[in-house]
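A single chain, nothing else alongside it, follows as structure tokens in the form predicted on its own.
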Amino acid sequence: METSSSSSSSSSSCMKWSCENGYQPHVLAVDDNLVDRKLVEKLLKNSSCKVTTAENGVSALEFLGLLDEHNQHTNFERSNEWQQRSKVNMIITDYCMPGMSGYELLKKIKRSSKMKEVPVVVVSSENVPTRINKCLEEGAEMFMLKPLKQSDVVKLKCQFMN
């Protein structure tokens, strides 16, 4: 798991407002594919976001503090620092991942009392209408097709994180 941030500015009025006020939204990006994960991380950093990446659903749940402690052990301490790190403004997850799909991750997040209000965006390289509808019905704010572009990230930031 990696956390990084950037303070670059952008010409978008939404982005400019965020930078001028020192507000840096925190996004958790979940994708099993390293190239896709790095691309999303770079796009988010270019949009002045703090980014934490996770390579699978279990790592994302661990970071968010949503793992069942009877079945899984977390590596994060239950402290104020841990609570600050786990506060995210948005989660972007790939749909198709081994072990736990992005859809399963979405369901766990939306059923959590402490994370259900956090916007979740599901991304996929496959345009499957039934998959898209299923995610939106379960509470995803948006379903986007890969590869994401900078304009997609700007749209997400303006719509869900300001």
The other form holds:
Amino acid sequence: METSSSSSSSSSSCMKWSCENGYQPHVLAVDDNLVDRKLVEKLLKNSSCKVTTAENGVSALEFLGLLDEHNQHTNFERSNEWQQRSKVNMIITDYCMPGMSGYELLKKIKRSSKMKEVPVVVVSSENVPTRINKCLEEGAEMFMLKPLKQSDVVKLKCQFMN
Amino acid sequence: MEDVIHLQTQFLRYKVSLFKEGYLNDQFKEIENLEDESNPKFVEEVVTIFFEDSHRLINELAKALEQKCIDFKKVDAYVHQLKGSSSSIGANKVQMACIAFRNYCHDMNIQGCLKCLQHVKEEFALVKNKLETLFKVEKEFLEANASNPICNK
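Let me have the form predicted together with the partner chain next, following on from the form predicted on its own.
First the chain shown before, then all remaining chains and molecules of the complex.
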């Protein structure tokens, strides 16, 4: 199946390969900002990703089935819903969020048995080295500055979603 | 035929002026680049979300600054949101106004915050007006072009 790629960067060859094989990675994007959620969704869709957005850490954990530890050991696992959740290929989260921060969400994901292998990318509008370091130390695959560009997402797809 | 060219020139000139005068920055071009056939109204949709969300945040800021005992952390959180969304769509002057606003929040300077709120309100009203005009001028050109095509979009 031909998929037109609007990106003409050097990463486009890897993106075309993914598209031609019908591979559509599923990304969970977490951000409390409505404008940013709309943007990240479009950026990901433009890179042929399936997108689920969440507006806070708790909703994200709920979607991933990590909110209640007991849920992970019931028949719930066999349901379609859990199947869908277990196929999240990447999580992109904003750092600064009210309530649970992106860092706290990252910790919960990386310390869970079910989701710790899923790459997590933390994004922030602020370039704070201590913040970046602690996210990387906690297992974030990457830390990126907002606003994200199409080239950033293409890079993420090639590096973590193949 | 000349009308269409005139409308196109008007649209392009107006857009260039918004960048030159600092109302918009390169991030707006990134947003435009995201638009495609699958979602031909994407720019307008995002900008509309920005208008509605900013309107809400400005109201919340006004309320928060009216309180007897001002919660500066709360005020800062709202400004941070507004700074984020204005930065994400390239609304340059609003973003700059928010940066100044946050400094006054950190200093817990009430008068400074009130002045900044006023400034943010003004810059938001300006960029809203400019963008609405931009969309209107673009629509006029596109409609004229549709009935008398001189170029393909």
